[in-house]
Every structure is written in structure tokens, then in C-alpha cells.
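Single chain ahead, by itself, as C-alpha cells, in the form predicted alone.
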Amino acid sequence: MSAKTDPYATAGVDYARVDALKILAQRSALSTASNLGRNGTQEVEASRGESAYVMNVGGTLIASITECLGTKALIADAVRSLTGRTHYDTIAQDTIASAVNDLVSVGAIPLSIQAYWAAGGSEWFSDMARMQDLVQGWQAACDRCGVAWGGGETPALKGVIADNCIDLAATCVGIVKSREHLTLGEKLAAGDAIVTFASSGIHANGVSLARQLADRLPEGYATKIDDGRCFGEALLDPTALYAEVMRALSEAGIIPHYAVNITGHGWRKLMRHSSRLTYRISRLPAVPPVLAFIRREADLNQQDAYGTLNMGAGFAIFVQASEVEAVCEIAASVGIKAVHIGVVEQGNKQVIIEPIGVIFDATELQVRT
């Protein structure tokens, strides 16, 4: 998927350019690992390039991650006049999910959240309804994930951020119970089953594409989608939180060989690990109506849709084939739909989605050194 044909690049998010910076940063960051030795700690090197960074602090494994929401708050502001709601309660969950879902992918239990709410000026904070919804939603999402909200930062950055806009981000810190609970892909192998957990909608990825589409629709965000709701309201369904299902699996003694939060790059993320393996998909999960609408109205082919959006799969784990039935039952017990979509095979590094005839090769995902 080149930048010339990538629909997300035309919407203003060119991963080819962003990912180049990520790799440059990773190479430079690697040289700082030795600084940990000054404090008698060390990094878990295998976590480099994964969704969260892990350190060994006196025998305790600590994981951390910082993530931002992106541009979804702009949709909330645009849709407020249609629904009469600020939607910042669900926007808060989206922000926390962006960090927590990354953290649990390495086998960590989230412990604390720090907030970063940077507004385009102090005027943003004069809207009490919006502020209350953000605070209450943030607290509610923390409670759902079982984490403590430790504090944060609320700068007013006039001239850096647009007037009456806000940039939301979260830092999450967690603990990994033991080395055996790490899911960094060291046991990932041919024969492993691929199980996905259902997404709740667009989550917070592909939003720039959705905003561009809304600008082209005659009724914009008020356009009705197949489930009868308006497009803007459907886009604001909060991102699913996967901390509870990952905790439940751990308590049942099921430790995935690997896990992936399917955000940027869509289903290409299934081949995030550095191993040279083929990920063969034989079954697809149901696609949320809002994503089916985006694909149709934005005229995305299957390659572009599954290479950009989550298309119904918000998170994926790789487990022993014998554990699939238990995984699906445990997920259902906490309200998450799990689908056994495929298998890991020996072969070239690629994702083969057989039901729709799509193949992503290793050159289409460059997020690690």
C-alpha cells in the first residue's frame, strides 16, 4: 500500500512518513538503555518495538506506554449540535483505551493512568458541561480498567493547538506478574491459533478518513447509516477496553504467545512481531455498521479497508490451538465476542486474508527496527 494509493495518506495521515520517524527514534532510544544500570535496573530488550516498554526493577517487571487520542475530539465537537451531548465521557474512554489496550498487549496489568489534556487556550476550560463529562468519563474508564488516576497536566497552548480544541493523551504504567506472563512473542510459532476480540466501532483509528468522508457527504455527520443512527453518533461509540478480558485469561492460566492492539495499519498489525511467519486468515469477524458505511461511501477496496481500519477486530491474541475454546468462553463471560480467525504458519512474513483475497507482505508494515 503506497502513499500514492493509501486513502489514509490522502486524508492527511501518511504512515510511510510517520513510521520512518518511529524507526529513527527507536534506533536512538536503544542507546539510552544502558542508563538504567545507574539505578540497578535493566530493560527487557524484547519489548523494544512492541506496544509497551518493559523494565526489570529489582525483579519486578514494570511496563509503560504513552498514547494520544488523535482527532476524534473534533468529531465530538461537530456532533454536539446534533445529539445535544458533548460526548467527552466516551472520548475520555477512547483516550484511556489507546494506552491501556497497548499496555495489556505485553502481558501487563495496568495500575495507574496520568492524563495529558492540552487545550488551544484557556477558553476551552470555560465549557463546564464538556469539562464535567471529560472528568466523569475519565474516572469511569479508570474504574472499568481497575487503575488509579494519578494526576496529569492541563496546559493551554494557544498558537500550538487550534482555538477551542484539545489534544488528549494518557500515560499508563502496569506490572507484569512474572517473566512467564510476558507476551512479547518469544513463544510465537507455527501452529498457534489467531483469535480476535470484537471492536466496538472505529475506535480511534481511521478517524481522519472518517472526517474527510463527512465533509463530502451531503448531510455530513447527520447522514444515516445502515443501523439507523447518524454517522457522527456512530463514530463516537467508545473504544472497547480489553484489560478485563486479558486479566480473566491470565487468571485462568492462559498466557497468549503474543498479542496485538489493532489500531494504526489495520490488519497489517497482525504481523507486528519480528518473526518471519505467515498469518493465514480463514474467517472474518462481523464488521460494525459504521465501518461498513465508511468502506462503501469512501469507495475503499478490501485491501485499503483492512489495511487501514480495524474492520471488526480490535485486538488479537495468538494462543495454543487447544486453548481456543476456553479463550472464546472466557471472553464471552466478560462481554467480549471472540472469533478464531486463523492460524500461524511457517513461511514468508505476510498476512493472507483468504475470504477476501487480500495479502499484506512484510514491506507494508515498517514500525520497528
Contents of the next structure:
There are 2 protein chains.
Amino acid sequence: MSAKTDPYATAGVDYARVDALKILAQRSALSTASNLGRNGTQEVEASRGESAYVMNVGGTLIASITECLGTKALIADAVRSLTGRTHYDTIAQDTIASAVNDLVSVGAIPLSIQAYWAAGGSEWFSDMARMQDLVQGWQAACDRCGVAWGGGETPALKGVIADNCIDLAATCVGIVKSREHLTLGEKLAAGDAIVTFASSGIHANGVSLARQLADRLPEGYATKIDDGRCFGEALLDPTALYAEVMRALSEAGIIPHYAVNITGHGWRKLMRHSSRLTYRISRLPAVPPVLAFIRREADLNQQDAYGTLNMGAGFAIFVQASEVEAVCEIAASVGIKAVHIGVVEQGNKQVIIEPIGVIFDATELQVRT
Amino acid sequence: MSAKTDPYATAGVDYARVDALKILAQRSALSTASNLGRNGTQEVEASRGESAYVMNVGGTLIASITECLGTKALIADAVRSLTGRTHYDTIAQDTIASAVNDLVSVGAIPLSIQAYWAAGGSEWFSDMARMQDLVQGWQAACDRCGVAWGGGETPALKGVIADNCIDLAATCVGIVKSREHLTLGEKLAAGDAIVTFASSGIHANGVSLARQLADRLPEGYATKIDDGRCFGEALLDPTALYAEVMRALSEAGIIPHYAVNITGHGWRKLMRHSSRLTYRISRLPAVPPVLAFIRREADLNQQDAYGTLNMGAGFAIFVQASEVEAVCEIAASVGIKAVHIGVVEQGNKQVIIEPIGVIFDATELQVRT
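With the form predicted alone already on screen, would you show the form predicted in complex with another copy of the chain?
What follows is the whole complex; the chain from before opens it.
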């Protein structure tokens, strides 16, 4: 995908530009790793640039991550008049999912959540229905992930946050049982099976594109999609939480060689690990109706759709081929549809999605040094 | 201070409204504490509602906090044309200070930082001078606090964050050496001495008020203050970092009974702990020229000034009277001016600032359930 045709660049988000900053910041961050030494603590080097940062504190492996919702709350605000619901209960789950799904991808058990709710002004907090839905949804998502909501920060930032808007983020802290439970890719190798867990819809990724599409549709968010629901309501299906399935796998003794939370960059994320390997996909999971609708109405080709949206795969794990059957059964037992989509092979770093003739090469995912 | 005369209410930030949300969220958060049990982990109950959340994970005490800069970056943006500097190196330190100073107030050793830099659009990241100053300042502040910069999130949130603005926050994770090193107020008692550490200026607290004042001054941020500097430049002095002095005290075997990072609510924060105690202040630290200027030009009475700004006290610790001399010497050895300002007494929950005849009672700090 070139910058010119990146659907996100036309939606006002130039990831190439943001990624340049990421790389600059990552190099600078790396130089601070030695500060840990004087506290008898070391970083787990393989976690640098991965989805959560892991430290070894006297044998206890502590993982942490801060992630944000993005712009999905703008959809909730716009759809409220259609549905009569604030949707901030599901927005809360989306925000927690952004942090927890990242944290569990390194093999950690999530323990606590810090809330970061930065509003455009204190008046945001006087809409009681919205506020109560946010609090209730936040609590419910914490319960579902088995984490304690430890506290948070609720600033009113007039002039920084847009009027009547809120910037939602979550920090998740967890532990990894032992070094053997880390899923940082050290065992990732040719022959590994690639298994995806079903997404519940758009999650919180591709939202600017969806908003732009709503602006263009004559009926906007009220437009019916293929399953008969409104576009806006379908967009607000809460992000799937993968903490429970990862816990269940761990308890069954299955430790993936690697795991990826599929968010920005869509299926390009399958080649997130720094290894030089080819990811050959031979089967596709079902595409949620809301994503099929976006692809058709926004006139995305398959390259752009799979390079931007989750297209039905919210999370991917890389496991021994012999474990695939057990993985699918365990996932089903906790209500998650798992699909064995392909295999890791020797070869250039690329994702080959055979059923739709799409190839992403290494240059198309520059989020790491 | 009544809501009517709260200088912050007139500056567009109604803390009473935000605090109502805090209380609702805190109650809901409390109900999630039991989720930790199934992981063999317990929360340290006394940390609920304190400045950082602490969990006991098999004997390892893990503390975490997410805090934000607030609106101070707007001052940096406005002052840049006066000074020719972006000031984002010091803005970075302010942001890290907000998290680290909170974390060390519970007795924790800071270990890692996650950056949260949410911009109004990807174009924010194309101003290379600003971006490099932010990265360099962030790294330098991490080095000064002895923490590893573990990673972060740099979203572009057009429509949520104002155009060409950035919402900066930091998460700090640390550990507490043992239960005896926790400074959660369990030993706070009548007879304890109150010692403050000097602030370096406004820090990141009272910024909306300062911006409003700049708008009213004929020469704005270029106005000279008493020490001959420009108002805008003085506002941008970076927040003092208190990690080093707290570490030095710990190494000398001095464990405060309680500690407070003095931010929003100014000196009202001295009665942050839930105990029913009186805090009698008989001596005041020097007021930084920039705060003296704000008090005079914004026509704040002492009640409002000390109830809103740090007025020279960036951090306070509560220690045994016999330790005061050692505290002051140790602080001086790491370049921090400590002042013994008063004593904790039996009595109603209140802060009595005798030199200026100001009393804050318990109703004026409702940030806890």
C-alpha cells in the first residue's frame, strides 16, 4: 500500500508521518533501559517495540501498556439521537479492550486498569446518562477481564480537547507467570499455525474511515446494512475482549509462540514480529456485515480493506500445528470463534493472503526500528 | 472556598462537577477489587483513592498511576514566538513529573514510563523542532528519575483533540520495597512534622488561570515579572522532580508517614489523607516570582491563591519531628530546598495557615469517597 493510496491518508490520518515519530521515540526510549539496572530490575529486551513493556523485577515479570480508544466516541455521540442510547457503556469496553488485548498479547495476565478520561470541559461530566453509562460499562469490562479498576485521571482540558468531546485511554498492568509464558516471538518459526479469533465488528480501528463514509451516505448512520441493522449501531458493537480466551489457553498449557492484537494497519499486523518470515494465509474468517458494508460503500479494494480493517480477525496467535484443534475447542468453550487461517513459512517478510490475491511486504509495516 | 468564588470556576474548569464524577467512579472501581483474588493478588486497600494504586503480587508491591499534563502545552505554543524555543523539552518534564511525583508519594520507586501523546492530527508530528524537543526532553526526564521509557502511544485524533494541539499524559509503574516502605498514611498522627519541598514555579497546576491572565495583560506573555523575566518564559520552568529526594530519604532510612504531591486544589491537598486531623502551618516557603505575579495581577486573595496554586510548595511529607533536620539536609544534598512548615494536631480535619490567616476545612477537598 503506498502512502498515496492509503485510505487512512485520505481520511486525515497520515500513519507514515506518525510512524516516523514512533521510530524516533523508540530509539530514544531504548537508551533509557539502563536506568533500570540500579534498581535491581532489568527489562525483558524482547518486549521493546512489542505491544506491552515487560520488566523483570527480582523474578516477577511486570507488563504494562497505555492505549487509547481513538475517535470512536464521536460515533457514539452522533448515533445517540438515532438510538436514544449514549453507547458509552460499549465505548468503555472498547477503551479497555485496546489496553487489555495488547497486554495479553505478550503472555501477561491483566491485573489492574487505570482510567484516563480527558474531557473538553467540565460540562462533559454533567450529562448524567452518558457519565453513568461510561462508569457502568467500564466496571463491567473490568469484571469481564478479571481486572481491578485501580483509579484514574479525569481532567477537563478546555482548549486541548475539542468541546464536548472526550479522549479516553486505559493503562493495564499485569504479570507474566514465568519467562516460559512470554509470547514475544522467541519461538516463532516456520511451520507454526496461524489462528485468528473472531472480531465483533470494527472494534476501534478504521473509525475515521467509517465516519467519513457516514458523512457521504444520504442516510448517514441510519443507513441499513446487509443484516438489517443501522450502520451507526453496528459500528458501536463493543470490541471483543481476548483476556478470557488467552487465560483459558494458558490454563490448558498452550503458550502461543507469538500473539498479535489486530488494530491499526489491519492484517499487516500479522508480520509485526521482527523475524524474517512469510505468513501464508489460505483461509479467511467470516467478515462482519459492518466491515463488508464499509468495504463496498467506501469502494476499498481487498488490499486496502485487509491492510486497514480487521476484516473479521480481531486477534491472531501463532501456535504449534499440533495445538490447533485444542485452541479452537478452548476458544469455543469461552464463546470465541477461532479459525486456522494459515501457516508461517521460511521466506521474505510478507503476508500472502491467497484467497484474495493480496500480498503485504515488509515495507508496509514500519512501526519498529 | 465557595464554588462561586473558586477562581477555577471562572477560568472555565468546574472542579466540583468533575469531583462528582470522581466519586461515582471511585465507588464503582472499588467493587472491582475482588477481581484480583483469583490471580493470587490483593490490592493494598489503603492505596484506594491515593495518588497511585498498589497491588500485592505474591509479596511484590506494584504501584501504578496515569497522569496528564493538562493544558500547559498551550502556553508553550503561545510563547514559542516570543522566545524562539518550542519549550516541549520542559513540557515533557512537566508531564513525566505529573506521574512520577504522584507515584513516589505512596513510597514507590519509579521503574518505567509509558508515553501517551495524542495529537489533533498527524500534522502535529511534522514540526520537527517541536517533536525532537519533546522526545529529547522526555528521555532526559526519564534519566533524571531513573526510569526506563518502556513505550507509548502516539495517536492522531482529529475531531477529538483540537487542531494542532496535543494531549500529553504519562503512566508510571514502580515497586515498593516492602509494606514498611508504603507511605499511605497509616502512621500519620498528631505530632508529625510537615515539611515541604520547594516548587520550581507554577508546575502544571493553575495553568488555565495563568492563560486567562495572559489574555488580559496588555503585553500578554511578554509582560515582565518581578525578577525581570517574561511571564510566559517563567510559566514554562519545568516542574520539579521529587523522585531523587524521595529515593535519598529512603536510602537514609527515613520513611515519611505520608506524602502529598501538591497539584490541583493547592494547599488543600495537605489534608488529602482520610484521617480526621488538623494541619497547622506556622511558616511559609518562598513564593516563586511567577506565582506572586499571578496572585497580584489576577487579584487572588490568599485563600484562593493557596487553595489553587502550589505557592512554593510542590510536595509535602509528614515525618517524625525528630527527623526534620535530617530531611532538610538530605533534600539540600540533592538540590531541593525543604522547609519545616508546621505540625499535625488532633482536631477537626482542616488546614490552618496561620501566617496568612487562612483556613481550609474538610468540605473544601472532596476528591475521595
